[in-house]
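One chain is shown next in structure tokens, namely the form predicted on its own.
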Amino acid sequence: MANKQPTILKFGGTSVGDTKAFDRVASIILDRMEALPVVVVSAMSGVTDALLGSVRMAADGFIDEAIRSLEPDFERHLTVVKNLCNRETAEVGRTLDDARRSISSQLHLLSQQPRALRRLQDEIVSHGERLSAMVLTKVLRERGLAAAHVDARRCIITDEEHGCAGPLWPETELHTKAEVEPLLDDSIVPVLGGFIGATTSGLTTTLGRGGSDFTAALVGAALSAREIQIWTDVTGVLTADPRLVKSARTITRLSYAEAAELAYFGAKVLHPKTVHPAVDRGIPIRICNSRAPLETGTIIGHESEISPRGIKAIAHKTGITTLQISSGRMLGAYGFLRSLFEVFERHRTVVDVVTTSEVSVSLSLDNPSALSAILNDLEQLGTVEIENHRAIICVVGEGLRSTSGIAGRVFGTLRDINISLISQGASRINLTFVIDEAHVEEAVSRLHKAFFEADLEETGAGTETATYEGTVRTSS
């Protein structure tokens, strides 16, 4: 595929949510041949989480409601296919019942082989992705482009970490090239779904909930895409959430710095682990909405705007819980840390947000899953304080390093608010707290109204009576 550098189209699930959806999708990949299109598309809206259902429900015993469970969202994609191809359909309908046989022997299984469970869900959520791929792949056919449904299977390589996979990167890059190449030399255009790959023996695995980012990153990656676009139901990445401001607005540029800082604390339009692959390979990532195609929406790269208001976006993140380990063993000791976090490896759990006193450290997590465990374990270390129904909030921008006054400006915004776990991120380019769930609202509206919506000269009043526990420490 000598000089020739394609462009990597990822849609969404609300992207391809129904019959109007893949039609505009098909439009917006027609319209786009010239920039050489490999598609990478989850499942429909709401697909994934039927098949989880499911697989819950055989877990606990009711096979039969769990198969019939899925046979709406089946119904959806046969639906799409009748109104949007007038070829194929029966084709479909084969594909559609060998789906239907294939989830209800795993199904079975599972129910048999409780212990394979995270092996067989991989397995059974797979075909969200698979399902949706061969649709788009029909509707492309339909409008006279030559596509071709890529089983991303034989594409992502990865580990047997089965529910959360992680790319094996240069097995991922050689059949990725094997795969998707000589189709673009053919002028075909690829259709892969993401989220999905395999184990060098091939068994299913998925790469976690928001992978197909991620798949679209790698793919691009290996490629040496000229562009990722991650189209989406919204235009760009926002200065908030819009379901908390309505007069959130687009943000033109970003740096893969920041992008990386919203979509790890809470911006939901991209996921964390895209921007690493394509970091590495200096590709821009553009994110779009595919209801306005017109629209510029956001692009990421090495180069930023910085904002006159020092801050680019609000990020927030709810359903966190923190915990604060205090032992007189900290004081003027070495080797505490390590064994703290060291709990927290062994128990495969994620810390946020971290700060620290002479005795103590206080850490916030958003997967509680293993909880009671890593309490067991961190007793034994010194007294731990738990509270839950907690949120973090990061103001993001690249004018952190070098604007003043913005810290207070913020506390002073968010004066009658109790802030804790103050933390400054090492690369200076976010400043990250935890608040209440219950003030969640109210807070990021108030930061945006002062960042993105007063006059630039009015200051915070009463910058010094904001309130916060804890230490301000640098995060690594």
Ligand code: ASP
Second form
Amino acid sequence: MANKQPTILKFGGTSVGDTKAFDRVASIILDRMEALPVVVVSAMSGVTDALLGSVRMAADGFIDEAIRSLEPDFERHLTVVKNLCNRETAEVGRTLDDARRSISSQLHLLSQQPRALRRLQDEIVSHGERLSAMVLTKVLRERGLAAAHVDARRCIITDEEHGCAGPLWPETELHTKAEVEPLLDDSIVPVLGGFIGATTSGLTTTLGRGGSDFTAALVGAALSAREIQIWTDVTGVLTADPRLVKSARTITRLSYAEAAELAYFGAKVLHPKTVHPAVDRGIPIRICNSRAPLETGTIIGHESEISPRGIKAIAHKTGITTLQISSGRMLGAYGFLRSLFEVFERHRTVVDVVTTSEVSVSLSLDNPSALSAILNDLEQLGTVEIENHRAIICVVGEGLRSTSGIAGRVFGTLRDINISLISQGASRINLTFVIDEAHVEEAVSRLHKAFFEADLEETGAGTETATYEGTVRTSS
Ligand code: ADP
Ligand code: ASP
Ligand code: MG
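Next block, the form predicted together with the ligand, ref. the form predicted on its own:
Below, the chain from earlier opens the complete complex, with every other chain and molecule after it.
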């Protein structure tokens, strides 16, 4: 490839929801041709949910209903093409018919082979991204751009963990370069569907909900991109989830570590796995608003200013289950924690927050699907108390390392709310705790008021610069 670094432009489902949205996206790409765009696109908004819904219906034996339920979504794709394209509409109609037929036969298969559900589900759900990428390619071509749809399953090579597949790195790098670089050499804009991949034997896989951001980062790393741009429906990463806090505002700069913590603890704007491939290659990630492309969003990189407030943002995650395991055997014994965590490993369940005392361990899970099997095993180790409907709140900022009094201020603000599992992450840039889910809106709003809407002078902190590795130096 010529010695030019491409820029990855990833558009989420909300950025390709309808005709107007596709038109905006095409303009954004056309305006950035000098940046050598490689486009990654999610399924149209709501399509992945609809496809998953059809899988559930078919698994319950309602196959005809399952197939019928998808019709409005097929129509949405056709409407966009009819509104924006004069050419190639018949070809799009044929592609949609192929997708209908293929999904329909997979839904039939699924009702006969329940054990193949996860594999067939990935196959069915992958049509969302395949169709949106095909439609966007047509729209770009109609606007006079040389664009080509690249089947992302030929680029992102994964393990066989259907529904949450992990990429195999050397293979993904090799295949992505082989598929995409020749197009760039010929000045053709490659358009890939996000979220989807394939095993080495060619079975379709998906990377987990919201996984198109991860695709963008993988493609960016494989091509040593200049920048990975995540185009969404808000102007960058905000100080809190805007659905909870109307006055949340854009954070101009975040370190990779800050962004990773926020994403992990619930800031949906970025998939938690996105940061890792970018850090490895030192590629900046920019979060931009496809509805307001001229606004400056958030840039994520090695360097980040330390906010005078100490923290940069508040993330939260609901639907959390906490477990407390108590056992006298733990006292002064070694090997107990290993046996405990082996239970979660065995049941492939991720643990988020952990705190320990002399004779008990408390921890939180956000995926309780294997809970009853986990409880069975844990009861061999001690007595187990379980609480559902909990929420994790996480305040994040490089300033937590160097600003005193933040924890006192957080807990003072929430003094009448019951708090458990308090933990400061090993990176020392987050303070995490668990509360009852019913209080989450109140708690996040109060914290936002205290840290982002109150008088700054109270904090008394100066502006500093931090690096990902954690070296802090004063810049003012
Ligand atoms: P996309 O379809 O572009 O992938 P997502 O819905 O996955 O978009 O992510 C964008 C949404 O993330 C926003 O609309 C917002 O509601 C939510 N969100 C949660 N926390 C934050 C945050 N701290 N900053 C920005 N957005 C957030
Ligand atoms: N379409 C997938 C989802 O809805 C992936 C994504 O949007 O990032 O989860
Ligand atoms: Mg998303």
